[in-house]
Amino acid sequence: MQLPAPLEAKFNELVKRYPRRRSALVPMLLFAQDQFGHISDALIGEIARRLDLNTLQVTETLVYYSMLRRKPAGKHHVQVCTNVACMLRGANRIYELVQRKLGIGHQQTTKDGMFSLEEVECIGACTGAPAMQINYDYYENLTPVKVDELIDDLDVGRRTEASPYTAGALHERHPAEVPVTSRRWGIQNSRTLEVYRKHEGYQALQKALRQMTPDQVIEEVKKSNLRGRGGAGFPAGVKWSFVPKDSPKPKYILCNADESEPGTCKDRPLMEFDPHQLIEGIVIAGRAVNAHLGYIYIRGEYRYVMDILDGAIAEAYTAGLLGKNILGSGFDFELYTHTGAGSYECGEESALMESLEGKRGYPRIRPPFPAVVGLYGCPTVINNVETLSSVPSIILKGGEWYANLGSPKNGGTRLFCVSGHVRRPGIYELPLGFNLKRMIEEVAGGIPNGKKLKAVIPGGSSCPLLSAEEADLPMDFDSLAKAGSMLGSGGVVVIDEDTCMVDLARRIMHFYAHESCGWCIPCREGTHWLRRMLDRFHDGGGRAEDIPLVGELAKNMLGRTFCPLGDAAALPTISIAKKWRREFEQHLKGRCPYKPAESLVGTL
């Protein structure tokens, strides 16, 4: 099969990035789809030939990822997010409007081939809700009028302007904020090497390479009390120390940029506005564990961010900050981006490694853990974007300085994505231990229209919910655990008194049922049955015996799956069924006592 020259060059370049050719499979499929609109049988055969695979191996991987298509989409592929943060701000109305406007439904295409439509899960634009993507372009803070005009412009071929910056990330600083990882946001050309170096850029790397031993780097990160910002909260320095020093195998650094937890959108601006900070943190991590190759695994929806990172990586190579003999230190490190193609499961570290190896993103049985047996069976450090972006400041200013910014055993600051029913949705960098009630009322401006707080999702949709009475507490890992919830990924979703909690539980379960990889029976069957039961309950077909059964089904998933997705689906469901049981009982009368979420845009 003859490929266009740019795609041919890209395929050749991709194959050279990996120790094993199959790792190029998912990126090759996505780049081919970008070129041709879908993955044809001929493309499957061509990619299989180039990677020494058979067509079955390519196909069984292809069908796992939600962004990969076997049939053509429209010229403008409209993807409307209706997940929790967007739902609370009127996404269902937006989706209904687009359906009427285009005259098509979910996964359908207009007769002229101009538009296709898809209702999608979280796209990482929670603080800019309601939001949608058209192809890879983001459109945030939507209103019915904006959507109507946008589709009309596209229909007649007029150029449309996508959201140029991540909505909610650039805002006037609140006095309570302590900018560390976000301190360069808003500076003109902050993503360039020239600007980064003017603001302390790569000074930490120089210190780590010339003034510190690898063990000293690890000890400084331990001293900082930096805990993983991806959700688990495991101490980063301790994780690094698990990598065996005497292993004869190569070691790898993986940056988990597969930000897919509903309510969370902080890693996107970290990469968009300050990519060199992330690169510097990755190289320092490589120095600490004697790794010489790293990959940044980026969710497929963040395609424009990958282009920004690739540009920054090229700058770093040209300046001698990546590659051979970095800064004359004798230390070598190679770094590449790697694209996912739509799978929440790939945010779990072992599934991420499977995906990077060119396979379905199924979780691995543990032990062994990645620090000993990880990517390609070699020692591997996997950290989230925010975690690695915090490392340069820690090395430059000291672990003790960073630790003192937060609360005991919870060092530093945290990027909190505050979305839902607040006047000022946004990404705010606050000290760990900052009070949740203050965050909602003072930092995010409180709840509009005189409404009262009903509930809070404190760390992304996988966390048990807090009631309004429980919201007066410090936002750190230990305090949330004591309260029976989790700090998670920092996605704070605020829910007002007019929200139906049964509907919220239903929407959360739709997400986890959609994203379950199907590997574990309790998760595959449990999420499916709970989704059907909650749909029926909210539609007026609930029975009294269903109420305890919701909690019982959810508990049957806890601790019975290879990865935490089963727990992620169960924990919020259990908390909602327990704390808002009365609302389930009200639905037994045959109808929902609450109105659907109305758009707040224009009323704040």
The other form holds:
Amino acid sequence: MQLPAPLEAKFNELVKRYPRRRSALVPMLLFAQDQFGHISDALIGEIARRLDLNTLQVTETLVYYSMLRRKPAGKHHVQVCTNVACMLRGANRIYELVQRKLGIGHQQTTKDGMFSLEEVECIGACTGAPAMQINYDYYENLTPVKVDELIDDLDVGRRTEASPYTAGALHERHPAEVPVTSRRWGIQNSRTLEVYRKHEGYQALQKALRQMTPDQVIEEVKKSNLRGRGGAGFPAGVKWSFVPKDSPKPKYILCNADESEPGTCKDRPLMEFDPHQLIEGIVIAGRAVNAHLGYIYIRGEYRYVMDILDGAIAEAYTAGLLGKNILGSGFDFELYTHTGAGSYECGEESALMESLEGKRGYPRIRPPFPAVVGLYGCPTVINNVETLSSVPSIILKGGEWYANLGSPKNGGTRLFCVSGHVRRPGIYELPLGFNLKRMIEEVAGGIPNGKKLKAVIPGGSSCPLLSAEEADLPMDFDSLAKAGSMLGSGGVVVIDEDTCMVDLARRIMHFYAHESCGWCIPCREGTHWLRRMLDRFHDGGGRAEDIPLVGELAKNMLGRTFCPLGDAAALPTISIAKKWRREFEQHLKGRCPYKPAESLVGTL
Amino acid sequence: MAEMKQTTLKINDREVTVAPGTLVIEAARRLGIEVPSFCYYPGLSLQAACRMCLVEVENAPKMQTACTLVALEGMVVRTDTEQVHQARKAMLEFLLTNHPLDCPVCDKGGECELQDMVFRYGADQSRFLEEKIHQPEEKWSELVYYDAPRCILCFRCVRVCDEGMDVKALGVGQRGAYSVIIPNREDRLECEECGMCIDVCPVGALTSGTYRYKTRPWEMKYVPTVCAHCSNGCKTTLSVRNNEILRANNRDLSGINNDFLCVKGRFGFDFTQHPERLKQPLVRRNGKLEPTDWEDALTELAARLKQVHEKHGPGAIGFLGSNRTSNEENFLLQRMARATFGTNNIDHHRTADYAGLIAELGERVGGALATMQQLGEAKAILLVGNDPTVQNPLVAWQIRAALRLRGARLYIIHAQPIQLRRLAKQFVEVPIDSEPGVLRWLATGRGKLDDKLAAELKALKDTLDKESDVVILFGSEVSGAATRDLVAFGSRLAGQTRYMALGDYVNSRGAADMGLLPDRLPGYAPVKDPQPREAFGKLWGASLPEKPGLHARQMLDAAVAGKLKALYVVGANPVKTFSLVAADRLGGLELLVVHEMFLTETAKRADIALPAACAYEKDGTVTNTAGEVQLLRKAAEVMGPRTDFDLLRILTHQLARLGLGRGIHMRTPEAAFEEIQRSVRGYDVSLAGLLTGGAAASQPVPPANGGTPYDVPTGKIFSSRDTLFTSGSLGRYCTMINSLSEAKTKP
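The structure above corresponds to the form predicted on its own; please provide the structure of the form predicted in complex with the partner chain.
Everything in the complex follows now, all chains and molecules, and the chain you saw is the first one.
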């Protein structure tokens, strides 16, 4: 099959990025879809041929990823996020409006082929909620009026203004903020090498390559008490030290930029405003564990961010900061971006590796852990964007300095994405251990409309929710654990007293049921069952015996699933069923007694 | 290698000692403790997906999957706690949410692993009120049907197709609760149709076109026997109801093949019920074959054989045996030829050079012939010729197992880009029909090869020299002098070398072992060698001929030329196999006798055709291509045909009554096998293993020859080149297999 020249060139370049050709599969499918609108049988055959796969291997991978489609979509593919952060700010009403206006439903296309519609899961625009994407463009802080105009404009081919950057990232700094990884945000052209260099850029790399041994680098990171910012909070330096030094196999650095935890949108601005900081952190990590090849696995929805990263990587190559003999040190490091194509599960480290190897994003059996057996069966360090972006500062200013910014055993600062019912949703860099209540009330401006706080999701929707009474606590890994929850990914979703907690539990379960990979029974069946049951319950079909069953089913998943996704679905559900049991009981009378989520729009 | 330290752990307070690396689920099994599982399947990659095998481990923060947990010294495991039981119950409850509870009408009812698990560990009531996900059943091929709602997504089918078969025809579609298994051609399958996916399916999601909705499992009897098709001799368990075979599988995982069967083994049994089956003896009268009764046919047969013998002497009679009939039948046939008629004119369609291999190995034969199990555990394998994937499916399965589970290396010398090529560490492509020359060069350095090929072979030889243990497999491309060269080459390799000749049909090896050869007695003793000749003569009460007889081709040529007057064919179709362009009759033959199931090209020309029972309708033993003896057991019966054993035995009595030879008094195949055990070198195998469904390796060591090489056995060796979907004459009557689209497109 004859491909357009740019796609042909892209394909040829892609297969060269990886030690195994199959790794190019998901990116090839997505780029081909960008070109042709969908993936035809002919394309499947063509890609299979190029990668030496059978068509079934291509098909089964393709159908796994929610962004990939085999049927044409509209010229403008409207993707409305209705996940928690957006839902709390009126996304349901936006979604209904778009349906009405276009006369189509989920995954349908208008007759003229101009528009197609999809209700999507969290797109990483939580501090700009409600938000949607049209093709790859972000539109944030939507209102019904804005959406109405936007669709009219697109329909007649008028130019529209997409959001220029993550809404909520740039704002007046609150005095309590301690900008470290975000300190260059807002500086003009901060994403360029030139500006980055003017602001301490690549000095840490220089130091790591010239003045430090790899062991000293690891030691410094250990000293910093830097804990994984993806959600699990594992000490980064310790993780690096697990990489076997004597292994004859190649070693890899993976940057997990598959940010998809509902409520979380901090990796996106970290990459769009300061891509070089990330690149620098990755090269330092490579140096520390003697890896020479790295990939940034970035979620498919973040296409414009990937373009920014690609630009920065190209700059870095030109400047000798990537490639052979970096800064004359003799150290070589190659770095590429790799796009996902719609799967929350691929943010789980081992599923990410499967995905990067061109397969369905199923998690792997552990042990062995990635540090020993990771990508292509080789030792691999995998860290979140924020974790790696913290490394240059740690190397430059010392682990001790970084550790002292936070609380004991919880070094440094953290980007908190405060969304939901607050006056100033935004991404705030605060020291670890910062009080949650203060974060909500002072930093994010408190709850609008004189409403009271009901609940907080402290670190993305996978965490047990905190009630208003529990919210007065320091935001660090250990304090949250003590309170029976988790610091998670930094996504703080604030929920006011008018919100229906059954509806919230229902929406959360929709997400996990949609994202369950289907590998293991308890997650596959448990999320689906709970989703259906919570739907029924919220719609007024609940029975008294369903109330304990919600918690029981969630507990039957907890700790028994193959990967943490099952726990992630179970934990918030258990907490809601326990702490807000009364609201479940209120629903037994037949209808939801709370204000529907959509009516919140415009009242903020 | 140093002795590996054993690991001792405690499961439910009981100690068990296992080899290092053993999984807890297997260690528990050793104690007779069942740890339930769906996705765990020995020999396939680990998944830990079904979560049924969660167990408690001391000092572990949460329950662990016993199917992935490696037993460690001092580990303390509990499978009997409240938590474990509750987890199993919960897991089954989850599984049943989207699983239809249609057990009364499900094809798997009664032998369903999910049903069994729920019975044992499940809840007695359902709390799931929501609507189940429903999808309609799909027909993927004539043989494979998929019912998505019943599928529990254990992925056994996907793995067996990928890892076990290297076919990769099954995958997973969608994700989450909507996940389904998908076939390789959108809505249908195009594959080897081996049915392994159906076989390993624990529930009624994958069902077979031959068996589905015909019966209930408890209505059938189960008969262990050996597949009737290729030379690999897979053990099969026939499920039989009212004398009709309804299914073939090997679910008890016993025998040399464990659960493996190919398309022929699993679905190629319907020939037994084919409408064209011969059911009455036929005798040619006035140029036409006419049905008659047994008394009439056997009386006439004996009289006419006696007549030819008297008139033209022993040399005018020839016998062509079968590579499908049992060892006992072959043993009787050659005894009749040699003892009753006094001729060595006996042969069969030879498809592998077993005789040559054994002659070349001579006294080294003990331990130099690889068994199927040894092949599966091989460290290195060299394949010369043959295409095991289609011709010897179990051999191919074992090769893949060795590569996958033991990290073995495969080397191939071949003229065709066979499928195994993609698994080979080195593949040396040679010109068609050049294998003998290549082996000559490898063994002696003589002959001329082009430089590139010589370099590749040199590299191969160097690599093989570094292997400590090589199993050499060879097909019909290698025979006679080439076998001699192959063994010479193999025996000069640095490590240990074992061999396996790859033939075509279920008892190809047994036919040779039992002396269906013009120059070899049973056990490969040369007929010229007086000692074994006299020993067998004494056993059978006759003086056996010393002069080697005509081989198959020579007999047929003699028949066409009118020099051979009577030809006695048992279970063979030489007219087709040897491509005879004879007219109605084979030249000057006065008498052509054929034992057959169907009116084959040869049977059509017979003067007397006797309807014969097939392998599934008789007791006895067969020997597979690796020399492993296994029991055939009568599973079904068709009215009319008789076993070749009975026919031959009765015939000798008829002949004795006419004054020719002695009647054979062994009434049963068991008695004949006892004589074989006593008299055939290498067949003194233990019955105990055979009776329990196992195989016993025969080691037919030829008698010492005083250091001089044996004669290269005479006669041509060639393969029928059957595909996965053909099986000589038998294959034409396998209706289901012939209906497959793959059988039509890949003839």
